[in-house]
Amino acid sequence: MLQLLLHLLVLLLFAPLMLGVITKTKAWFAGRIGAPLLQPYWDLLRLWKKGFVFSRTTTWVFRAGPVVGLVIPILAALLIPFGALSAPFSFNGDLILFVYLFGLSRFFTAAAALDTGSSFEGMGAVREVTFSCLAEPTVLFGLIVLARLSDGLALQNLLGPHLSQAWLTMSAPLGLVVVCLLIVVLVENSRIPFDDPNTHLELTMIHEVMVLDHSGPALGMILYGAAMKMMVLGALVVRLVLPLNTGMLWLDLLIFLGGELLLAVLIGVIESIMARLRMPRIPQMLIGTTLLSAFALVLTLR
């Protein structure tokens, strides 16, 4: 029970900080002071203090979208270890549940967008679902590579202490998996170069156009869920890059949180030095990552 509470506490308290670090990094690259690191916490608090506003033309589907978007990352976080900290729940095949939990969240978000009847939100839903479908094989191939190296089908085993030794003999496939999963983190969290979370031009928006009609606490749940999703998916990359196990709980936790902060800085740097890709280039990029992750699997079968 203590491990479960610690897992949830770390997720709920730390996730918004990653958004603050990304914003601060981008401000630093632009030569600005930027918003405070804790600004995402104040934004969530401000949104929660407002009242719910729902159009009379929407149904329960529109209300369910933000709730599912908030709950799914919490459930997914219970299946994945935070660095060397074990996952609270683990069983053979949980990697399939992990991937399709986010698919369920995406379904409800897209359904909520379609429920508004807005053509712009429908356009965003189509784009989001298309790009996510193209990113899904990359995740599955990457997890199969890790399963091949660990001889297990539980995320706890895939991201276990054997990774330190695996880097010595299987550095090429692991390096490819890290690159592919980093790209998936950018796609799934609607970051540049695949999407721009700050854009307000409807014709180029993807995720943000889907949540235009949400406000107040509902928008807060969407933003909070997105922050937790970034932390949970980022945990895969952090664990692969920093497969350290000291045996000391506080030190392992610090290593994991430090890795998540470095990942947030890296995302901020990528967004600062890269432009957004043209829309036709995104599927080509995602198909390329699928091929790279499949090639990583071939390398493990030699």
Given for the second form:
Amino acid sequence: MLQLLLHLLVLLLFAPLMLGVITKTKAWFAGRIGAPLLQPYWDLLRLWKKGFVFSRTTTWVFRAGPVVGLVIPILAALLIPFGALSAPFSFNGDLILFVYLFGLSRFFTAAAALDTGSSFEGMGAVREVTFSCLAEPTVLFGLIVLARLSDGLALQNLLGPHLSQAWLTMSAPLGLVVVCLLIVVLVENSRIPFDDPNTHLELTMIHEVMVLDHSGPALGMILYGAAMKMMVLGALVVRLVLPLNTGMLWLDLLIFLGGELLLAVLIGVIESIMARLRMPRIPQMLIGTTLLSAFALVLTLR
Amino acid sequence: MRRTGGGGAMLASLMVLAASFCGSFGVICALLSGSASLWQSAWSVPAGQLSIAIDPLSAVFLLPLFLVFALGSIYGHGYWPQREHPESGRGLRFNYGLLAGAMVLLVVARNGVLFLLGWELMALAGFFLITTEQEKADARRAGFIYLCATHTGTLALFAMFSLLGANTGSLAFPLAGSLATGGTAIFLLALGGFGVKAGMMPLHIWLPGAHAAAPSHASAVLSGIMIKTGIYGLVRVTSFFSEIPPWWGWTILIIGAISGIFGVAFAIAQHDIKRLLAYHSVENIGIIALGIGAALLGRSYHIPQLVLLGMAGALLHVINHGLFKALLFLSAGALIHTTGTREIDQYGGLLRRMPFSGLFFLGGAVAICGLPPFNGFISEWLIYLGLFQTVQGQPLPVSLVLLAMPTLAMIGALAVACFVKVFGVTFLGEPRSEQSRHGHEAPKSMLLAMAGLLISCAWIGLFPTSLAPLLSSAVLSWSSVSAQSLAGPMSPLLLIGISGWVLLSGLALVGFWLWRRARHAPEKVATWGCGFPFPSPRMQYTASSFGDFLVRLFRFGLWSERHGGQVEGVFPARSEFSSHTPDTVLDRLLLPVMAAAAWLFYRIRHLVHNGRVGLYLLYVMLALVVLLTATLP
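Coords for the form predicted together with its partner chain, given the form predicted alone:
Every component of the complex follows; first up is the chain already shown.
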């Protein structure tokens, strides 16, 4: 019970900080001071206090989008270990539930976008569902590689302490998996080079254009959910790169949170030094990632 | 006074309901008693014997059959009332019942002749259901293609049962695991014959047209239940053999992957809602085939957990697909009932006018995408977990089974894309036509049937453990897996059920809060159109524009036709765009080849059979000479 509370507390309190770190890193690269680190918290608070505006076209499905977008990352976080902190809810095969939960969230976000009847939001919905079709096999290949290296089919076992040993013997496939999962984190969280959360040109956006018509607390729920999703998906990458178990609760927690912050810095750096890919390039890139992760699987099979 | 025949329709429905109730009661009693009792009787048909039995494997196919038939017959009252369809109503009801009876017969039959009798009755009843609207040309065409396909399949089955009979000495079904290896021809004939019925790609040619043409509750039965008899046959025939060569499993696995991916890709390209749903049946048969293929490989390589989980997943998906596909066809029927068209692009904004049908369709869509907390997730999860059993400690060729997992994940993601498209374009946004602007909710009888199916879908998703005993005993009757491996692998089902409840309660809690908070929000503003002041419903994303990105990714298999769409000049004139995706196998390959063959034979007949008596006499003489020389010692 205590473990569950700690897990939730870390998730709910820490997630928006990652967005702040990314913004700060990008500002530092551009030679600006940038928004304060805690700005995302203030943004969420501000949105929380605002009222709603709903288009007259919309139905309850439009309200369901933010609800699902907020609840799913919280539920998914219960399945994944935060570094050395074990997952509160774990069973054989929970990795499939983990992947499919995000599918459910995608379904409702895209449906909510279509509910506005706007062609821009339709565009965003198409891109989101299309790109995830190509990202999904990559995730599965990565999880198979991890399952091959561990004993057990729960995320808890996949990301267990044996990884530090595995890095010595199986560094090549693990390295490929880390790269592929990092790309998946960028795609799923709509970051550059796949999507730009900061542009205001609807034609070029994916995720942002889908949530264009949301307002007030609903928008806040979406932003909060997106931040938690980044932290949850990031936990995969962080644990892979830093598979340290000290046995001391607070030290383990610090290692994990430090890893997440480093990931945020890395995302900020990638966003600063790369341009957005042209839209037709994104499927090619994702198919490339799938092949790369398939290659990682072949390396573990031999 | 003109007789409307409404009383007869009511009587027919009551009989279907009573039969379904008695049937399910019987199946449940047979399951609880535990012993698979065989009932035999003498029969004057040569080589035939009236032997029937219910084992758990039959029960898996019978239970959804009774449920869907009963609910479909309630639905038929609102959808196809006798007074509006005085001509076709009676035939529809008769053939609907006949189809149910034929399928029950073939699923419980334990003799080749009896099985084929049920099979042919089912095929003919299905034909008459498809051609219910025989005044329409496309219904006649669909019915004809179906008849050709199903009889080609039956021919293969005649050969298969003959070989089986020659092998065992009688046409009675052998016991599970009683035949030694050497059934290559039997397996290939079964794969062909049953594959046509199941709609495995590339044998699916009859399916999209046929399911689109039938009345919706008949489509629900054809697509949800009838094509599963092909799966039943395949499962039953493979259970006879004690040793399974690995290539059987690999063949079915590869066919499953092809059916899954291309079934859903074709579905994305469709604009006709019932054709789209029909292609999703091809996809789901693919998923079932992946499970069966995995289980067969598990038997070849002696991995009991792969057998258990793969087969349990496949069988549960048989039940699940029966439920959610029927639900989707029934709610599509509600759309057709109110708007009078099957074109998705004519719908739009219907959720406001049809709140319940929309909700039921959404439930079915979430279920068919295999998303939690509905039933589709449970069966896909079982198949995944089965495939994961080969992740360790297996030699390299067995490990290639793992490649089925990313395939399954991709099928799932494509299905999400497709159903976001259908649900979004149909129920959300602004109405695109006058009919959908004045749409109305379906009659109560139709809603009742849909609600029943949605509740069953949710039940399996939220209480998956309730079906686990049936599934494991069905797998046991297919192949004897060692008993201690049964309980362990399926135990996480309880936790999945709990996670479904957690998900639902979380959604309800946050949703309720948002609803309270947003109750008084203004709803008078228009959607943000990027500053454009005159938005029109025609500017929304349509089914074609939504699918375009994905269709172009799959153009190597789909070969869509695109017409127009080019805008030229600074002040472009009115321009039009249309796209169309015919079936690659049927329209691009089979029909042209058949037409060429017909042309060739027509020419040959002209050449040979030209009406000159002298030439005919020459043929006779030549034939005599050939026969004489051939029979000379």
